[in-house]
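Just the one chain here, laid out as structure tokens, in the form predicted on its own.
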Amino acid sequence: MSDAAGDPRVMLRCERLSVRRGRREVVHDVSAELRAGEIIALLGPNGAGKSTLLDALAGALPAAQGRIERRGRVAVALQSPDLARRTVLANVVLALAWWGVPRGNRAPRAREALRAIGAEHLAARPAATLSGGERRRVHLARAIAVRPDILLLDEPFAGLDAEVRASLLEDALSALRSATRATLVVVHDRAEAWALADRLLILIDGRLVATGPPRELLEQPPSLEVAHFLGFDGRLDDGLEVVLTRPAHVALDPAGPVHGRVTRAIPLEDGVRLELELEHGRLYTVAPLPAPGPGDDVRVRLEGGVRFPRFEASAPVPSTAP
């Protein structure tokens, strides 16, 4: 295993990395770094190549081109939380045994990891009796317990309902944080990335199209493609530029400068999502109840958004819905 050169905080680096599955090149020319103390979220739509990139970084797939440098030991938690037919504690102890942890240290470290992820009370439970969320916690505990230098997680919150996922996200944020470890988490949902990550890597069609802190990318996406992926679904053409907006950027205001008509109203838990048709575009906003309905004329003001030159915005953008 080669060492990541240069900055001692860089635990893993890939340069001009391309990866194939069979004859098809799935990941193209990706360069990135994972640094100690960071939680990095790898985000992208279905089929973007996220799991393929993670497999290559872990060493499970060879590089078709480019190179990967690693410093220290790598642990991977795959998407499926498969557990042995033993107790929860025994499952974590087995992982530590596989890593060569001395016998006397295994049970204390296993309990420590279960405690960190909020699952210590499950230690004596047979794995077969666990719920989906409980299995995910134990799966994460195994990865944390081995104390790797580089931790790679493939969609650790997949398949959970909203309440269970929110609880696990809250516990995972503190459990995954380490000053000496670099952690890369593949996620499908943008909310998971916002909750966990110090930095995002956005992969679309196998190419790394953006990297940076979540807030920075959300406030100033570097391209039209990235803006669409990050939820900028509203569009207003002012003649010279195209303004892209998220619902949070559009506010109903009787004195607002922009006129629109409601074409769709979708009830939400705390309000209504409105689709507004404009003379030169279409906007979306979330309004509290009571809200306008389809066919109603409204006025709005913009409280943000990003601008792109009209010639750039006229190019077709592939669907990148997460």
Second form
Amino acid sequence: MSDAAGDPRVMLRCERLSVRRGRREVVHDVSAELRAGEIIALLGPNGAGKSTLLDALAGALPAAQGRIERRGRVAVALQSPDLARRTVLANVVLALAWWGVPRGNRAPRAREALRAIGAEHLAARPAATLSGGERRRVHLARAIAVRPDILLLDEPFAGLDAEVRASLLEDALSALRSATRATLVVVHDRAEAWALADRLLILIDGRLVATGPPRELLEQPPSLEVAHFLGFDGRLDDGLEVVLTRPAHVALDPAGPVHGRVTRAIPLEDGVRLELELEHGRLYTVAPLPAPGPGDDVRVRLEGGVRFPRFEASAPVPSTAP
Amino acid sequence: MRLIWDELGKALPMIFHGNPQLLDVIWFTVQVAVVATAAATLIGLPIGLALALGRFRGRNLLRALANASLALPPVLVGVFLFILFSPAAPLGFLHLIWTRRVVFIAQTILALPFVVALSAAAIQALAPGLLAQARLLGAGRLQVSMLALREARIGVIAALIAALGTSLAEVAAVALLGGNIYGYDQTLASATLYEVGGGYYADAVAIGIVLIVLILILMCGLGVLQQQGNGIRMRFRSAA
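With the form predicted on its own already on screen, would you show the form predicted together with its partner chain?
To see the whole picture, the full complex is given below, headed by that same chain.
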């Protein structure tokens, strides 16, 4: 491990990195770069090896193979927002003490970080009295306050209800953005990744299977596996190709070219999620109310989706579906 | 039942008339309890921290030994130390047998397992995320240790209470090593034994009552400190 060489904007680089937990290799052959000013979301299903990769990048786990180069100091905010039994401000001040910030600078910097993440009003509160969302805010403030060159966050929004998560995400969006800092956020939820990240790293079964800007990956997933992970749950066989769709790509239209039958209808807040059985596949869509019910015949129009060769799942043919 | 009341009736005037020999025993008991607990704390807390936070081979075995030593019979410790310090033994040249110093040493050794095992358990019960987070934000070993002690302070003070209780109440090792010499190295507990052995039940009851009051005073003091640690900010700061 050494300082990232070459491009001065590269703050963290790993090359062909493999990491073990005990005897089991959890991360295999991962190469990636993190640049100053950039926020990257590391996305993957449960057990994909995201936290293990983050631990290795932080230096908390050794690399079994490959190399990691870092430029500057790394701060990590673990998934669990455990705070010391003292006030919120004292918790952030304590983190600054660990980081080595001179005593006189700690309180102003702690207040600044709390303000940035929308938690200044909590400063005098004992940590034990905070709600889950408030604890997460303070946890984030602690990591931001130390002003690291590289910031690694492990699922900072885990376990929050939708409303609290949306509010924290909004505040984190501006607080995490820095021209000089490189930030890697491990997220479980795709919506968090879209909201935060300039670039996504998708890790499945310990392998880095896709990397790129969120919009680009969504429009052009590099493999069937990635497409499934990104929410392409509909599948339609079309000759030698497979068309994968997201619910937004499927519209109910009485004049649509494809015939289907509703096999399941799940009520949502603003409509109904429909499962449609077609002659050559199964599609999903979200329809506004009033929506057809199970057993109803419908006509469908496709407004997007991606095509893959039927027997070559790894090589995509990105295009708009018919 | 009548005997108890009779002996109590004789014992209470002894306490309230301020028998100078009784005051000497009380003062020596307090010295032994405080010094032994303080020494066991100084030695035991770093060991407890190492057992709870350290990552070394054999840690689990050492933890099991620390827990097992809580059940160590004091008389066995007394016998072991007697053999070690007896005139013909390797440490005989220290001339400790039947001195006050050996009473301090014995009580410290008996209090030590309580500090080690109970403080280690209290620290292990902490949420692991906080200490890991501290390390990842650059905290050194001393800072992590101070954080752990501060966060586990209720359990750590409970360990000190247990150590102090042992120092106050233990009698076998004191009698064996110090000789339980009247007017010299008796503690309240060993003096009670001495008086019972001589058939002076009223004196034994008087000393016993004083011992219970002393235990209550010292334990209540630590108990208050423990509860303050739970709710009120203590001047027991992490290294910062």
